[in-house]
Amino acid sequence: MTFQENLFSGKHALVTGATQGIGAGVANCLASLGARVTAVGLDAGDGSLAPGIRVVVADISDEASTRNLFEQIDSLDILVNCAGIIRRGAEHRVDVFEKVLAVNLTGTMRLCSASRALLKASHGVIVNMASMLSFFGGARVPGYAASKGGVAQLTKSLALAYAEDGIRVNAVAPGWIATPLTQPLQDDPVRSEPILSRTPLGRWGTPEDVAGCVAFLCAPAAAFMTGVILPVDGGYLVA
């Protein structure tokens, strides 16, 4: 990883759907480069995060429980909202459609909201968890596509919006990468080898992978970055 030491000391981090996959990645990059983190999720998690990163269970698609854990925090420099649920096949019932948009589009909403005036006061970062499904849909998930397609449009215009607050909102976009959500495709070689035959390097991605990403967007090198959708993708997009 090519980043200055201490990139990001004295920084108060949170990450939602930190406590596995690409969530828990980006936790312990930030944490590995200085930043004091919290972790949010449904549960404490898998053991995936490194010691010394704070948890706190909340659920971010509950008004109440988000209250709750922002009367925890009194600062903040970067918010990472990486929450998201995929119900595959079943988001064609609209009551799991609609739970899937509630966690991964008005939950990124929620936190973004709920951490404007922190964010304000530091002059601080948002990165939102984008998707292949911000570009294009998936049949058996409209759900997941419709909450990433909308992830992507309200990463543009929230970076309209805050930028008078001094905030850079930016969001990245994961491809094809090996998490417990794409475990069931990465178990089935009739799935999982068109995938990965399109994919131009030829693999599943990292969570390392989208964190060192994430990670770039928050420091000093993106400070004239707002409103970008960064694909990270191994060239799955461009196939």
Given for the second form:
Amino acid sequence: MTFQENLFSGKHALVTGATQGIGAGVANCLASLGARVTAVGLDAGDGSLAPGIRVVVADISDEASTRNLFEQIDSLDILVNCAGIIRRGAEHRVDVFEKVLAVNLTGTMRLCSASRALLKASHGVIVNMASMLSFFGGARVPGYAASKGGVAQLTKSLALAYAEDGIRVNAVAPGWIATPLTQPLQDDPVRSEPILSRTPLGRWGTPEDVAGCVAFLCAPAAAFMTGVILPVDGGYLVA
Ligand code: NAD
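Right, the form predicted alone is done, so what does the form predicted together with nicotinamide-adenine-dinucleotide look like?
Below: every chain and molecule of the assembly, starting with the one above.
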């Protein structure tokens, strides 16, 4: 990592979906750069968070649970919306489709909306989690693809709406990252081979690969960037 030490010192970062996977990587990265970090997940997670990071168990698809979360937030400089689910093969069922949308898209909107006043006070930043499926369709995951297309459009819309409050809103679009969410794909040679052969950099990404780009978007170096969907994909999108 090549950022100035204490880049985010004095800042409070709220990272959802942070008890494992990409979100945990982001939380650890921001904490290593001096931020006070609150990590949100459905459970206490897999132990991959650095000591000193506060964990709050909350369901961002639930209004009351989110309200309870924000009762524990006094100030906020950085919001990173990483919470997300995928239900491969089941998302043609409308109830499953709706659940995926409720977490990935409506949950992201709920957190942005709940954070707006706090971020206005700090001239803060939001980073959302888009995907390759913000750009492509997914035959087995219509809900996930619709939600991530939605996250990209939501990011652009909130960038416009929140600019008057001095809040920047961007997204990263990770390629194929080795986390529990993609474990079934990593474990299946038939599905992992085409992913790897189309990724010019020739490997699965890591949560740290994504976290560095999130940190950049949160940093003063990105002060003139808003409404951007930044691919972090080892070149997958252009191959
Ligand atoms: P993961 O399954 O490893 O972790 C998901 C995290 O979200 C967990 O901490 C879980 O507790 C939390 N979560 C799920 N539902 C929640 C809810 N309702 N309320 C609060 N927290 C909830 O997933 P990951 O691979 O780290 O993915 C993180 C984000 O990145 C997701 O939005 C995912 O869509 C996106 N993404 C992942 C990849 C990839 O290849 N792994 C690629 C592109 C985008």
